[in-house]
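Here's a solo chain for you in structure tokens, the form predicted alone.
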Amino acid sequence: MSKTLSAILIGAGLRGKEYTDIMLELGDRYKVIAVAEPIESRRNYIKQKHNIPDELCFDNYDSLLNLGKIADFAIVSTMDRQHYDPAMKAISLKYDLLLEKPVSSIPEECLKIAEYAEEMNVKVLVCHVLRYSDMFVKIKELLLDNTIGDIVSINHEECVGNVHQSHSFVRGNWGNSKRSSCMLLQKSCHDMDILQWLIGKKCKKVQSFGSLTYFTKEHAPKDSPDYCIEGCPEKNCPYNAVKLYLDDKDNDWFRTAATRQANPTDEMVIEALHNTQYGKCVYKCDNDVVDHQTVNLLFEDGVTATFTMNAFNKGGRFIHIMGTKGELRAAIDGESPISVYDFETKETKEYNIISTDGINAGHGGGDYGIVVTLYDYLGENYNGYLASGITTSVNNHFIVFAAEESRLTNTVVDLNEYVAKLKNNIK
């Protein structure tokens, strides 16, 4: 395919900005022609970056979609609980979609989006960007080459990072499940998708344990104020909002998230630290999502996997894949090599994977990788192994929803029974 694909952007926050910035880097492959975003500074950033005329810049997606289908595909990168309506309306216009994960915070909505996309014969690529990262692409290639034989079991860790947890999942948009969704869906639907993709078989049963234990009011320093900027007696707190958002001038991610502005000034940050949760004591927010969780998974043919998500670490992902001919270990940090031990030769071979710098480095190259793959996926004859259709993505979301049900009910959930019950409920 050699044509330029035109796109409309619905939601110009950090993810929408990232994808469209990369599209601009890719030259003639993409052209962003319209944007819908309620925050003016974010909308104007996209307008100026992509030279979009005033008449194609909107503060709501209804006005944009009311124009009918004006582009080849739509990017839906609104907040988690705001995916369903614009996605369904775009599908009704026969837009193909690049849809930010999760598909929806509600399992029934996930199912409806998948079924409607298939009915309308449109392609929906969900932004499980880790599939496209340099490290996981190489791991998948090694597995396809039968380097370690048949997979028997996988141990996989997501180390969220203590500061990342405080920013996104305590103070931030994803700290409260009623506003967004459970922690596992927000942060680790990537990982459930990765595990199923690497194993290449269906998940049958799920069991999970986890809770919120530390980021609670019981752990607040004595005499600490509600807002860090008011002066806290605990001088060495790693979560001090003034240090994280105001003093650190280079952390654009934190500063733009706190202010909801594209190019925030210190004055904007100070106002946010006085008036939003980003400035609150990390132990006094309204967060309710877990800060650690484990998931046990049973796949077809007896393949097992364990997954651990935990906030109390520096950050990173680590995977150990055990096969019939060898084992593979990797730290998904953009620096460490993949290590493969061969049972027959008793030798260990290393594969160095160094993520590229700059724009390509997002999610270990995954942000760049998915945008590149999208171009081929929207063509007529895609035969790659990175992208998956919306039904596969939603089925992997169901692993997450089943894990949360298991955690809350202290049961082992049969995934086939869970999905059958779900489908029956929406008939």
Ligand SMILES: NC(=O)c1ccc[n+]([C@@H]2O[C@H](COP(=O)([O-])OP(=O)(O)OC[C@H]3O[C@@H](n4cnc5c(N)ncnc54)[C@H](O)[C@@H]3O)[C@@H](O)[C@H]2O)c1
The other form holds:
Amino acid sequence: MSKTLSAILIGAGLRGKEYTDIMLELGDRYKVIAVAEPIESRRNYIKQKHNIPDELCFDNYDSLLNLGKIADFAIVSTMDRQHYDPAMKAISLKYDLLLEKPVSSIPEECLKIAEYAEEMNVKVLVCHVLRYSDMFVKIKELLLDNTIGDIVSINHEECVGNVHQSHSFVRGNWGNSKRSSCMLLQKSCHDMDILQWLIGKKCKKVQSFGSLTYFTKEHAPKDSPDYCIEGCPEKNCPYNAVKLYLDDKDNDWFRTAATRQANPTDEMVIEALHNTQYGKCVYKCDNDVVDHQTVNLLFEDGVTATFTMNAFNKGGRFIHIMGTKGELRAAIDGESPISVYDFETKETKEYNIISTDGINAGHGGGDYGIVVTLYDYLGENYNGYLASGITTSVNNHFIVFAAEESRLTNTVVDLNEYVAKLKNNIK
Ligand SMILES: NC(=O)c1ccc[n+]([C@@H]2O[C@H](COP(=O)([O-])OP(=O)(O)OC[C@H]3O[C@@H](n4cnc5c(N)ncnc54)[C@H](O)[C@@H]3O)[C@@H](O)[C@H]2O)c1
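Now the other one: the form predicted in complex with this ligand, given that the block above is the form predicted alone.
Everything in the complex follows now, all chains and molecules, and the chain you saw is the first one.
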């Protein structure tokens, strides 16, 4: 029988719950044996679901890590600015890690985590879940099979979706960069990682533009109250919090995030709509992250890529990869096939990706895929092409940080120079 890998969970929020729910689905591959989470209902959900004894349930990660190494690996799924400390402590105990992205909101901390993990010889798999989604796995396979020859250029678009933007990046955890990080890091570190992974070469230079233009107080409807639940004169607002959080009973994601409780009741949601940012007029929050941004990237051998992140759409990702022998187009919308046009035959071939549902659904199958891959990755001699080590993940974060520097300074940033400066900073 294959070995059961034991896990400790640090942070039982939406992501921690997602990964551990999937681990349970996978039978005897994993066993979650301890949890650290300050919110009682979230902690209890994990405790009951995984049958964890009281003495291994904690309200903070320090108490859990003070026990020393008690499992094969640790899941770190606290908020962005709370990754560094538990990750470094867990690495010091020689835990392998499943670490949520971003590795850290601070580039120097990313570097320190990568260097320390290498020094301690532990594996850190960063939750760049797009790599493991059904669509991108197939695209990578087609590229490895040389279906379109050598990649010359990629146009890639991340459509965040207007409502998703309002929930996560205006009202929610990631609206204010001082609490979390810049938009490109939170939302598009996946895309920078995917571009580098698909191209398979080093990024050399980046340039970026973007700003916050719409979710600002100038766009608030006349006489709108601070909280939608107080009664807004604008009846057709797509961002009315009462409609999104209270009336839509099926939106467990929004309701759980707003109340910060497992299994929230309507009363809890109403309370959140009166007292938290989730109830606020979407034009009157403390958000400062961009609602649209573009990045130009130059890779080795003259390969170029353009990337656009944008809030003003229904959602989805769209990629167009142009190679020396053909082109590949894909829409990550759960419906469209991948299409490949071959220059020689002048034929277009379509590859249908069956969209996943249920436990496999999150991030187009990516959440499920990373948990499945983690098992192999933590074993001996992983030689798959999906997972990457922490140094690659962190290098791909540096593309993001460098792009953000470009946006803020109106310059083209050279990646080698950027990383050299960073290394100098932490000497
Ligand atoms: N990979 C992806 O696609 C993806 C998607 C969404 C979010 N994320 C990232 O995942 C992370 C978590 O996001 P989330 O939506 O689950 O947030 P969340 O706020 O729902 O969960 C974080 C949890 O950490 C807990 N926590 C706080 N202090 C703690 C402590 N001292 N000890 C233990 N637990 C503590 C909080 O109470 C909370 O329940 C973030 O960094 C986010 O950027 C990744």
